[in-house]
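First, one chain by itself: the form predicted on its own, in structure tokens.
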Amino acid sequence: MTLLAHRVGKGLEGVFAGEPMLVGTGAFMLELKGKTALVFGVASEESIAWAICEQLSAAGCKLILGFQKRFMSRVFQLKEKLDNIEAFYPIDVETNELTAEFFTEWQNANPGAKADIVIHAIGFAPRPCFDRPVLFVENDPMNTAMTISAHSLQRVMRYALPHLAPNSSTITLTYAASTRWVPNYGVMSIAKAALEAWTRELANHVGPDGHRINAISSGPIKTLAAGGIPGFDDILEHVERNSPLRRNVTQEDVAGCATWLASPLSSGVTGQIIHVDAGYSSIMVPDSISD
């Protein structure tokens, strides 16, 4: 098979299909059948995970889900929907022993399993974290958002890292407010800039083995986690109105760069703050400012 013109005309429908794209002279394929990814974050349907888990799936991708308990019922809603899924077992990043709880579990069904993909879409803030100034926010809550939302990526690895195969791909999710200020974002603007020094340090770390770690910034999207940010609609009408591409993007189209960077074409490719995002990122001074 060679990549012919009308390929490109035709779209990456067969390509996440499974059917394999030559690249040069080198048969680099999105192609990811008899690879097993461990996928955290999903929440319900409208969840940028679950959106991953589609498309790793629709690759030939094995899942095997962390979740949290309080969203049980609504992630087990979601086996039916895809065939891949191999299996669902409790995750809290919030402490080292219940984290590796989710490896115990997953290592006692399947002794000596490999992961070729790790999927990090993890992010919470208690509620009093976005109900008054960030220089007001207390311990606590601040606490509990920077360890969930940044330096579980950290936990996460290191009992992953056992498990994991030859030049397996870890992508996490950040976003924008890392590195410029977003209203009423406050504390989870500083857990995504840990989040993303924990890319760079862990890229670094496991990158001799081979491993590779990025993460992917995506613009707003509406999903249930957003839902409690005070504004969330003026900012998407905002980026919608100023973005290069005059829109927003969807989980689709993070998802879509997931699976680039789980797969073989990326394979140069860690450390890297990756933005999907229509090309906000690019802006400085946006075109509306003379409307």
Ligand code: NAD
Second form
Amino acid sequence: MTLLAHRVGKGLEGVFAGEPMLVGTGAFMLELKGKTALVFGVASEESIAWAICEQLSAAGCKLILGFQKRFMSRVFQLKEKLDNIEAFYPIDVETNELTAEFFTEWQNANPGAKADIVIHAIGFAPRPCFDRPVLFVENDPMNTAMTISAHSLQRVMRYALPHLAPNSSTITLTYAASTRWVPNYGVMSIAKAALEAWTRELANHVGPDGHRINAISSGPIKTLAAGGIPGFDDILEHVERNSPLRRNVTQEDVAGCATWLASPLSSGVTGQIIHVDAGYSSIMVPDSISD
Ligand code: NAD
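Switch from the form predicted on its own to the form predicted in complex with nicotinamide-adenine-dinucleotide (NAD) and print that structure.
Next comes the full complex, this chain leading.
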């Protein structure tokens, strides 16, 4: 195992100008020492963004977390759990001002600091988006869902761009309801479709300067945000029964892909929607049809 890691590492060092990237620790692990990640979307230990923090930290990456004030006490309880968390600053992507607050506080504390990795794991739709048939959702809740769950990628990128290190990698989180109908997902499907379009648009905007942006399309995982979607447990049960791997994915499955996307191993990948869903998106008629 160690020998293989060494060989792979050696090969890659050649490709990436002496940058060591893999260490043989028994398990394969990416090395991101000297890198800094801005992570938006930790609300609890169940958050997908928290699993990403754990894997980035294990790879040696420094973490700067942006938290929403309503989750402050939960997020601060996590403070001691990872050595590599350098700082927490508030952010609310609903407005320019509250988004700018994060970047101002970060830069005031660390003038000229740069980020190599941005994790955008933010999603929200007000309750009326789920309580009414999609045809009757009013403008206000719909606009909030779109702003926070889709357009916020553009907003975060606009503030982050001046502070991005060369060849940075940004990762957002989406769901397959962007392209196919899922019961009860409603307005969030439209938001995820917009988020994926933003991923392609922004990847093409920043690509000529070497920056990359990709989206991970995660299978369903029980988190705070997912708990608000009616019928979510039925979807989990359906995916476990019908996905090629016959299981649901975990936060760690998604974090593994995010860590790869954050690393130079994925240097040629941008503007993509990558499914981490136990293969569910690859099927049309499930095997269980014959049960
Ligand atoms: P979560 O509730 O742990 O995370 C959602 C995060 O969004 C929270 O940290 C919250 O603070 C943040 N957020 C919401 N409104 C915000 C605002 N105005 N400003 C700043 N931050 C705000 O849930 P999660 O499942 O880890 O969600 C992370 C991402 O993954 C979301 O985009 C979600 O849609 C996506 N996703 C989740 C699943 C799933 O089944 N859990 C599947 C596919 C995609």
